[in-house]
Amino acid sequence: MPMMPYVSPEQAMKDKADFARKGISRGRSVVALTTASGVLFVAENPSATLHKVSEIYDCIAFAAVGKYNEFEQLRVAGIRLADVKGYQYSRQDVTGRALANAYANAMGATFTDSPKPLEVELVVAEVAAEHVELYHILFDGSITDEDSFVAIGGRAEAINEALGQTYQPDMDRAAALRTTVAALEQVEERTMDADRLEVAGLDRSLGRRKFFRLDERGVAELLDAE
């Protein structure tokens, strides 16, 4: 009987983590930051149809980097989970924290049990009457809540550092967009044109559904606004 090569559990987990980080690092970063009216997501994404930022429920949005087919499955699963809970109980019982915990549990189980981990990193945001909740979920199911802003993806550390020097609380949407684009341009060392940016977010001044998405013209107008 042939002997199977032995790999220690520690080495197996390290190999999975390295594999997932390598896959995620290939993706362009997504930034989420709080504004005076909610939260703004900004991503470099030339595709007009394959979105990195999406609505999940009334006050909840989702952003992801990594393999598109993997985070698309998570997005759809999150919408179904929220819809079922909202239908069985009430719409107010659907929360960003519960959804983020569900994502963390699913991604952690996959990381532990599957030979191949998910090459995905997520942000779940919920906007309430007076505050915003931001949850950052890693490929291994680790979850943290963020205060003001967070970048995920390949250049996340450098972008977070750049934003830390320029971020101001309670910025309006235009100022938040210009601040984020400036940080992305500083890190990537090139210009970010409006046609390559995906900009969306949650705005508490909207109706029941707080999610909005800007088209190329809307992005250009905010970048040019004084």
The other form holds:
Amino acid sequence: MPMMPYVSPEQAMKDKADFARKGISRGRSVVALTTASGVLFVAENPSATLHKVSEIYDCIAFAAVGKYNEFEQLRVAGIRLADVKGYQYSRQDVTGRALANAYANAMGATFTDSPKPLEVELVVAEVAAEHVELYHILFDGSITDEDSFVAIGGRAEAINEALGQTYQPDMDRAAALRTTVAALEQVEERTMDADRLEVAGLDRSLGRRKFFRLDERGVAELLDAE
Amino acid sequence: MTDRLARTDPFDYSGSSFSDLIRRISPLDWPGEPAGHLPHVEGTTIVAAVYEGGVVIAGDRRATAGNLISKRDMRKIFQTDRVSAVGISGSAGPAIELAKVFATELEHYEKVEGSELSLEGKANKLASMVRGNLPMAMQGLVIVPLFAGYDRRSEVGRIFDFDVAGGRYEERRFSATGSGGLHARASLKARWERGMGADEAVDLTISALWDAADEDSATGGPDTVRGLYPIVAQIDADGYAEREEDEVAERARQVADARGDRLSAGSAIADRNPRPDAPA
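Compare with the form predicted alone: the form predicted in complex with its partner chain:
Below: every chain and molecule of the assembly, starting with the one above.
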């Protein structure tokens, strides 16, 4: 009988975590931040069609970095969970917390059970009447909630640090975008033109569906507005 | 992750359909077949008319069970996405449920696919859902929606009506459905004009509903005592917008006044017969 080489659980978990971190750090970052009217997502994303930010439900949005096919599956699974729950019970019973927990469970289980962990990091955001909930979920299923801003992906740590210096609560959409772009430019050491940016978010002044997405012109207008 | 997220085949064409999903994962939530012919709430007139750049859809508010009025303030026009709406006729319970599933279906598709269905695609999806209701229809729970929307590609308002078996028919000018549909259609036919504006189309639909209510006991006319008026919605490039109740009340009053003037002008007969009980 052939002998399997022994690998300790500690070593196996460490290897998986290193593998996932490495995969995620290759991708560009996404920033989510609380603004006066809701939440804003800013991502450096040269593709105009393959999105990193998506609508999940009336007041819930999703942003991801890492392997596209993996977070795309998570995104669709989230939409399914939300739509089924809202249909079976009531639209108001669909919460960002429940969705974030589902993601954390699925990602944690995959990290433990599967030989290859997900190379994905997520933010789930929900806007309520007064506040915003931001959930940050890592490849191993660990979950934290943030109240002001969070960057995920390649240069997350540096961007978080840069934003920490400049972030103000209750910025309007334009100010929040400019602040975030300045932080991204500082960290990446290159300019971020409107055509390289994916900007979307949740705005509580909108109707039932609070998700919005800005096109290139909309982004350029906000960047130029002073 | 495979089993935990209930992953489906990436080439599964039903992957972005909400109604297929709910039927697969939770069949009990899908309306079942009734055991027999049950008493249920019905009665409706829904009208729609195309105008230059959009479409108006309107419905009365009465629901009946047999010869009784069971509701006077029912909503029969449901917005289904930014640029479309359905008016429901037939059994109220299943019909409202159909409108709800259909609206979820359109939103689900849009979120999963990242783009909206074409108006044609929406109408076809609704047709297949009506067809799916055929076993219930055979037992008396008939649903016949009227679908109206703005087609972003051709930039016109479009109307689709359906038969019980899921047949889908596009109407180029106007359509009506429900118990008072026959009378409403005659009214629309007499007054519809090419190149009408939105306000004229609104007046036209209110007028058609008035005619239907005048002839059909299952269709409710304007209820001035309770302040209940038809729901009238306009759909164009700016999306779905319902007319304010005060405005509909005013327009309904003008229609009623105009009819009143015309009908009471039958005084020629009164002149011939001075006493109402006198034989002619």
